[in-house]
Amino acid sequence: MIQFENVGFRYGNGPDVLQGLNFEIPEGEFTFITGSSGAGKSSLLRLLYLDSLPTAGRISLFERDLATLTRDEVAWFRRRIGVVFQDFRLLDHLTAAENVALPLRVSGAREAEYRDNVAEMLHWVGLGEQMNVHPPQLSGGEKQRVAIARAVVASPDIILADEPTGSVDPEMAERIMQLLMEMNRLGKTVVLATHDIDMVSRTGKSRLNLKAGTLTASGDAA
């Protein structure tokens, strides 16, 4: 599902942020990207989603060289991914339900279609009680459970998460990953930044390590 063959980013005319990386990520796989701040997890991520190309090398996704893809094609791949971004990128002007929301309503669905669906999915991150605040009434760990509701609500092929328990307790922490987990084992594929080892060793899952850019070790977390 996921391949680079030789990938390599950099922004502008600054330093390469990721080099060399080879790599595949089977459908259905649940994957780490470990590394301290500043190794590329979040580049990396950035590249899955078609926010930028690579400056070097070939990204394959769902069987397709991304650089091949049109307009039209990018979006509609976009709509098979479901992603957690640090800075949430969530409107303000939106309620909660209404943000987690969009996915839904960019497919074309009906408010009569998912609004049970939205609902039970802020409730799943504790969020059911806010469903009627617009994001900027909410905390740095609110917004980021919203933004996870808005990540999976559509059931998309690929869920990218970007340091998703970076701002909440430990329970909630352990809720979102069982959410994550429950994800995967209906078929999703995952692929999840982090750089808690201590969460990706208790998981078991496989993972790619980075180190300013590199990939460095690769395999089962523990």
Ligand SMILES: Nc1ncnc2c1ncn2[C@@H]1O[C@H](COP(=O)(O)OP(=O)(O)OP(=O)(O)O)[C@@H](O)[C@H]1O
Given for the second form:
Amino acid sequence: MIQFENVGFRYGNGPDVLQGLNFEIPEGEFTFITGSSGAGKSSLLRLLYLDSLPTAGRISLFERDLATLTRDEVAWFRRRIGVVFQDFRLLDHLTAAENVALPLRVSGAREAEYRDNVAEMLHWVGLGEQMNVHPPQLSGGEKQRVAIARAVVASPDIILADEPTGSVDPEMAERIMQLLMEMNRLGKTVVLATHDIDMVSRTGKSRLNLKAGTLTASGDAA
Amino acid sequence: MKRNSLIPVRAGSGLLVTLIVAAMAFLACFAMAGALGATKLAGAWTDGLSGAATVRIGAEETAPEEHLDIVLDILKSTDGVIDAEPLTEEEVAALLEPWFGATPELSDLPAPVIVAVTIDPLNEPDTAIVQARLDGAAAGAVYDDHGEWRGRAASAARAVRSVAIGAMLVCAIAIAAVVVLSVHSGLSAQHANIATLRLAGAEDRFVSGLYQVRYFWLGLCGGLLGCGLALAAMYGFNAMSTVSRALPALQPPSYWWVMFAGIIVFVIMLCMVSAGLTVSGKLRRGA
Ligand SMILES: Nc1ncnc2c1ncn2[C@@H]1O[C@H](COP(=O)(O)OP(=O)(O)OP(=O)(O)O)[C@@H](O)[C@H]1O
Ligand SMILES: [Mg+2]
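Please give the other form, namely the form predicted in complex with the named molecule, since only the form predicted on its own has been shown so far.
Up next: the whole complex, starting with the chain shown before.
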């Protein structure tokens, strides 16, 4: 499903941020990406949500080489990928509910079709009362939960989450992990970037560890 | 659930575009009225002449009276000629009066013989053929159906019409330009939001659709405002009797409503197409 062959990446003319990455994530897998700050976790996810193409090597997703996709195909691929961005990327002029509905709306769904679904997602992340609040009026953790609801609402095939529990209390972090595990049980492929080694070991899922842009350990959590 | 536009509305930016679109639509209405008015005016002038022609038998001819019978025979046997009657001396005198003053002794002057010819405007005889037949009879007669004058009126009308069409084109270009500029600055200001829409899976045509919807409304408001003011101004002009009496051809006919609706529709389409093309072009270049 996700395949990296000798992938390297750099921003503009900067130094290599990722180099020589070779790995494969099978469909339905739950994979952690760990590594210290600046190791390249977010950059790796950026390649997966097709924001940038690798500057070296080849990535294939859904059996397609990403370098060969047209702009419309990129859009269709992105609809099959739900992303929790490290900086949330919520639209400030929209309400929490509208932010959650965004992936459905851009793929042409009508409001009547998704209204209940969106409300249910927001209740699930504990924001049932804040449906009509705009992101600037939400706390960091609340924004993060909106971002999570948005990432999973359209039931994508792949969920990419960049530190999805970074801004929430342990109890909510546990709920979010449960949600992602549940999505994984439903057959979704989940890739989760985190600093939190404890969380990785608790779940017992496989992990890829990045160090200065290269892979140092792959396989089951130690 | 509230449903905001996915692209935030920037206060004021839409108003400026609307006003410029309205101004251009206003000017386009006057240009179109000018084009129609010129055409109608030329039509009115030439229509008044198209049923009539004259034949002049030169005064220098030795026996104009004899030639007159030949000329009348030729004319009456010509297809498309309804009637041909020589003018009486009094009528000729009346025609010459502006040049010579009242001349009681017209017969002293070598006055030409004039034949008034009534022709069927739907079946005008060919000028050249009529003249050739007159020449063949050696009648020394000159056939004049005012073709030259009518041609000049028509070309004047054509010139006015080309200028008016040019003015409408300029208005269209100005509208397109202001829409392109405004969409460009909007896209730059909304760069991050649009990137988020794209990351959520929006296709380029979805994003350009958002802008097309917005510019549909701006075009509609601008078009209604501009054309509405133009129509009001024209009816206002017309109410001033000096204008309507001097230029009856510029009176608003009933079909102006259709024309104005046409201008509004055209303005809307222009706004939407310019906005859509600008967005898709800029997105493809990686904005
Ligand atoms: N937009 C960018 N332009 C240039 N360099 C960047 C950009 N984003 C990240 N980098 C650089 O790429 C390297 C990897 O950054 P990245 O964000 O992938 O790390 P990370 O593992 O996600 O870190 P963190 O845990 O702090 O989120 C860093 O050295 C950073 O300076
Ligand atoms: Mg990061």
